[in-house]
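First, one chain by itself in structure tokens, the form predicted alone.
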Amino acid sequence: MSTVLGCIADDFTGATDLAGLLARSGVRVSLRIGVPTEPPSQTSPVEVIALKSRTAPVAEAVAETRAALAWLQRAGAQRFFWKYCSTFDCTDAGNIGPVAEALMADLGTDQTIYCPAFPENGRSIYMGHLFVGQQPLAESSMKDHPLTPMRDSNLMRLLTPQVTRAVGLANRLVVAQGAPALRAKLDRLKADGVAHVIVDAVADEDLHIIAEACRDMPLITGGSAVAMALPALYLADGTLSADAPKGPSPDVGKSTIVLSGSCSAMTNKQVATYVAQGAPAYQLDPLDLAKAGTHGVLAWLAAQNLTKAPLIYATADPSSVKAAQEILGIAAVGQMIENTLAACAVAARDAGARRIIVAGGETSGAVTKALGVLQLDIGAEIAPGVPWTFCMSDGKQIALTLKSGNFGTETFFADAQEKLEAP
């Protein structure tokens, strides 16, 4: 079957995400990890192509994204989707913008949209700035984040150095009057040669409008949430036909493994929440990884009872964060941690693991490489946007789950548990 939608993710929290928000439409969706090394055979109508490439060097970043451009439209693909961070992750040297503009070019268009609105999940835009719940993006925790600290809400000061082309805003204004008044409004833009527009979206209903205004254009950007509207729209035309299969998920056991890297408020509080419940658990210091390696960690782990689902964790606050990071760097802690958890996941499989639970979006990337997951089908959502997946690893079906930091309640890693073993 042709492929209709192809979408590209920069990391692979974010390629479940969005792939989780489109499967809710009945279209069958497949996920892949990294741009398949084999042409397109056996395709689905909509295919999510996830990368780790949002804090990748800009040059690698473009030419992995042109790469899954290029697979797609051998697929079939005639619309494309974008997909970062709902809270923009980046900086000023990119990713999100040198991405886009390489993607614009290959498809010879000449405007797109950024839109990294997520209502249900507490990110909206109004007037170009982009609020987590009611904090601007500045003032939230992701101002410091490790690896991307977001130090300005406003999307469009934000894009502007990393484009070469006009930026420019579609307020809340245009959009609450409706599709035609929005593509109106980007046809003028487009005229004036504003070639990147921010698009605001403070509730579900902007988020159909949208979608609606873009549906035809060959390139839309932003959070999977926009997305989840496009769907709905292809299956009204007969573009799409709603035939995903609705089998039982597998039954994998109860051998489970929780991983989190993340250092996101929320994973914080869901750590401490699990811990509170009284799971086993295991905090990873980066120091002492760096002086005496993973030896500790992974003894530790051969000793737990897996049906326990124990936690391994690098999660911690901000400042302990930033004192390793003095120490040794701020690479080094990242690759250090990623490693680790990788190395965590291989070795939890292989004693038997079958669930396993992954918090962060670097460390998914890195776990699921390590396990050798090459594509993902998905499964029952656990919160918004965090979907259980099932593949193969190693010869043995497991359940996955990647969680986007900020993503879920405080009791997600129990959650997660029971969505699995629901009936």
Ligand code: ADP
Given for the second form:
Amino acid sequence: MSTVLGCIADDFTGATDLAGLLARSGVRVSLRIGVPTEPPSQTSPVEVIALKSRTAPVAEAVAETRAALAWLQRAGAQRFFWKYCSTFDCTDAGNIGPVAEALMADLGTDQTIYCPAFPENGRSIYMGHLFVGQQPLAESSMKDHPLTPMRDSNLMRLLTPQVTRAVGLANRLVVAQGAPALRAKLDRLKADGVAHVIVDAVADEDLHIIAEACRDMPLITGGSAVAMALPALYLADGTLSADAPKGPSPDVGKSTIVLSGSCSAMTNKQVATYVAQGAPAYQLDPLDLAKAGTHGVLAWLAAQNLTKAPLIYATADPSSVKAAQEILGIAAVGQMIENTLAACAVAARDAGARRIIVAGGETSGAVTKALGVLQLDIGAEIAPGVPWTFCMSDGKQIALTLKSGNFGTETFFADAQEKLEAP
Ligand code: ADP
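What about the form predicted in complex with adenosine-5'-diphosphate, after the form predicted alone?
First the chain shown before, then all remaining chains and molecules of the complex.
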């Protein structure tokens, strides 16, 4: 079947989050890691391409995203969704704005919306300001993110330096009036030359209104929650059909490895909880790693009983992260840890691990790349936006879950394992 909705995500956990939420509709969703090298064949009605472009140089992110768009267009898609983090992770240079402008140019459209809100996970937007729970973004733990520290909560101010055309707002008061009012507001903004419109949303009802108002825009951008409302609309008018196979998850056995490279506040709690639950755990020390390499962790891993689901983590509090970054450099330490966790994933797989749990968006990108995973089938959801997925790695069937920093509750690592064991 030809693809109806083509989605591009700027990191791997974002892509699985999006694919998982879209699959809730019963529509078949395929997730591809990177832009496929082969032309489209046997595509799904909803296709998601996962990139690792969030912190890539702008030109590289733009080129990769345009290649993904071209592939999705060849698959037949005419509507597109550009997915970034619900905490609008970016730097002053991008990549959210430059990528959106490049996609708009390729699609010949002169307006798009930006709606990273995800009320179910505590992300809401009011008067263009993004909140994480009750805190403005810049007061949340995102202010200390290792790669994209968010120091402003105002999405218009964050986006403006990244784009060449005008940025505007459709606020909650307009959204609350319903889809026709929002549509009219977008048209007025377009007539005034506003190409980039931040749209407020504080509750799921807002997202439904936004999806309805924007369903026929060539390009929508935002977090996964606003996209989740789209399949129901396309199902209702017959554009899509619910055809996802509902078969049981494949049984991959119990050998498990947990890898955590996220330093988010929630991941810190999840690691502490899992360690307190008695899981075997190895903490990576960036300075040690820089000096002595991966020998220590790989030797520890080789000695583990994988049915006990051991954890290897670099997860640390903001002051430790900062200390390591000051000595080794931000990019270098991030890369070194990502490479180490990726090497651990491969070693664990070769030692028999068939369930791989990964925390951290960038970390997940490095792990899936090292595992040589190209396509994932979406399975049961462990937490909102975090599904189990099933894929092949080195000829073996693997269950893989990729959790972005702040997702899941404190018991996530144990929850994930239970979910696979549930009848
Ligand atoms: P999240 O989903 O929370 O954003 P990511 O994996 O995307 O997690 O980003 C976390 C980044 O922080 C990665 O590049 C990772 O290698 C790096 N990192 C992890 N642990 C440490 C640490 N102890 N010190 C410095 N950087 C770290």
